[in-house]
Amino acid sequence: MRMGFRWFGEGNDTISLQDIKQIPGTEGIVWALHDIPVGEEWPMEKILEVKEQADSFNLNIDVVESVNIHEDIKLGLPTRDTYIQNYITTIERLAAVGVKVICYNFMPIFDWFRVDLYKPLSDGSTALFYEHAKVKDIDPFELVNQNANNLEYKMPGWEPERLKDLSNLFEAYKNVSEEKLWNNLAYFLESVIPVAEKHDIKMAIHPDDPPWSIFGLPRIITNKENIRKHLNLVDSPYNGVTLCSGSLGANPSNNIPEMIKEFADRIPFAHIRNIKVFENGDFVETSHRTCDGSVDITEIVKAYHEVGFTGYVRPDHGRHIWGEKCRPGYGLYDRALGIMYLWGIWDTLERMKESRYSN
């Protein structure tokens, strides 16, 4: 597998490009032109500056994540069209510098979603949040005041430009249900997936974080039969899925190591993380450690192993510990240390293939 970890770019980020390059093993960043809102083409100088940036470390920008899709697209509206022959551009574009993988996600509205940004632990660290029966009950409208509106560094998919439309938003998603949104994919994939194979480089699908439903909004990409569909809408190695523990593992029935080796082929690119799921359908972002969460990141790591996985991955959300002031889910520290888990396992499982070899 090769290492990446997500960084959100000079005067966006608490974290340097000098201290991802100390992290053992990380050889890129996984990248977005942030400032750039979402549906428009993506500057041909803008990202050969962060290519200069990554260079200057010896860092790849292999892959890119939240080339975000604009709405239009997701509610099929005539106006996808000129949508999405930006986002063609925007692929081109990133070709040219060597990109191999975009993630992107197809969630209406929202992004990922929490309750809250810095719920508190009882090791004294804070972590992203789920509170089950918050979401059923709370007007999204304060949730986003309480959250988007108060974020010192801007979150992909909760762009305040965006977000400030959010009734509109609502009302436009009233007659969308999840077959249409399907249809609405299948339209976005046939259109990109002949340019991404024509310029090698592999669109990879974001799960759906939480995977299910959030205020009455269709979510389609949560569990191994719809990854099973979503794969099959264009049936090519070019059109991929971000394979996501964290996303995937809050529904403790989604069997992750099950999804790695039927859909091995076809995961350019994966999270891995770990989460603690309660009985009552909350969670907490935990430490990567199998021991600390509900996911077992000990088995995903095996049989991304036992497949034979080269393409890309990072740690995601981590926990903020050490005092640390970062973006929400985003600090050093912790993502470091998940990093570092993940090697152990790795190397692990390669000194026991070894040793079986020389047997």
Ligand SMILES: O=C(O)C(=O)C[C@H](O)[C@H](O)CO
Contents of the next structure:
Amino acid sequence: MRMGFRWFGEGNDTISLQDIKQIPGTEGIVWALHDIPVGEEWPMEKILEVKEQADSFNLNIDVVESVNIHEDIKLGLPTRDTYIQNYITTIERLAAVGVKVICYNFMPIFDWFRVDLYKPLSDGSTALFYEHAKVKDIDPFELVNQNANNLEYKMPGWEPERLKDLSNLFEAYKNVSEEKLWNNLAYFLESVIPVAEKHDIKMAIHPDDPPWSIFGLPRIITNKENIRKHLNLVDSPYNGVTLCSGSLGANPSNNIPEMIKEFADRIPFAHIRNIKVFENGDFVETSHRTCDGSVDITEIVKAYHEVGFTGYVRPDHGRHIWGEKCRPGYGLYDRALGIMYLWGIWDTLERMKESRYSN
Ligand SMILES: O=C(O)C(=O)C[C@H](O)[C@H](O)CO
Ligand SMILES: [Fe+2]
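Take the protein just shown as the form predicted alone and give its structure as the form predicted in complex with the ligand.
Next comes the full complex, this chain leading.
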């Protein structure tokens, strides 16, 4: 597996490239141009700027997360063709600088969703928290105001300029059933996958986080059957999945090692993280260690090892520990610990494999 670390860019992250370089076994950054509005082409000069910064630390820029999808594409509006064309231009430019994987998601309106970004844990750290009862009661408009407008950091998927149009967006989605969303996804894939094939760049959809409908909005990338359906919409190695253990793991009936085995050659990129799911279905982010949460990280890494996984991987959200001031879920310390845990399991499995052969 090839390790990367999500980085939000110069002046937009508390973590430096020097910090990332010092995390053992980390070869690259997982990056995006966060200041380009969703739907616009990514300018080549800005792409090259990131490449130069990463080059100077000998870090690769092979994985982009995310080139977000304009809402008109998800809604299937006539204007979608212009936005798809822009997306294609961005794919071509990214391929030209050597990018190998583009992660994206197809969630209506909201990206990942939590009710509390700093839930105190018993060890004195804080972490992202999802609470069913609150989501049922909460007015999404109020939450957007809290999350998007009062935060120190502009978070991808929570852009205030996009969400100020929230009531129109909700109105527009009234006509979009799950089936329609699938059709709109198929339309998008049929346009972009041939381009991805031509330029040798893999498209990797991120599962919905959490993997169920919220506020009556359809969500479709939620379980094994639906991931299979997605991969069959356009049956190409360039139409893949970012298999995220934390997103899928919020539903305990998702068997992630089984998915890794079935979809092995269609997973160009993996997110590995743990969460603790409570009996009532609420969940909180934990350390990556298996026994700290409900997701069996050991079995997951074992499954990747068994299938001979050579794709990209990153730790996903971490807790906020040791007093770190950082983007919610994206501090340096807990994610770096996560990387060491993943390598610990992987290296042990490698050693066991070698000794099996030598005995
Ligand atoms: O919620 C998660 O697990 C994520 O990793 C969020 C992703 O960055 C995002 O949805 C990808 O487009
Ligand atoms: Fe993820």
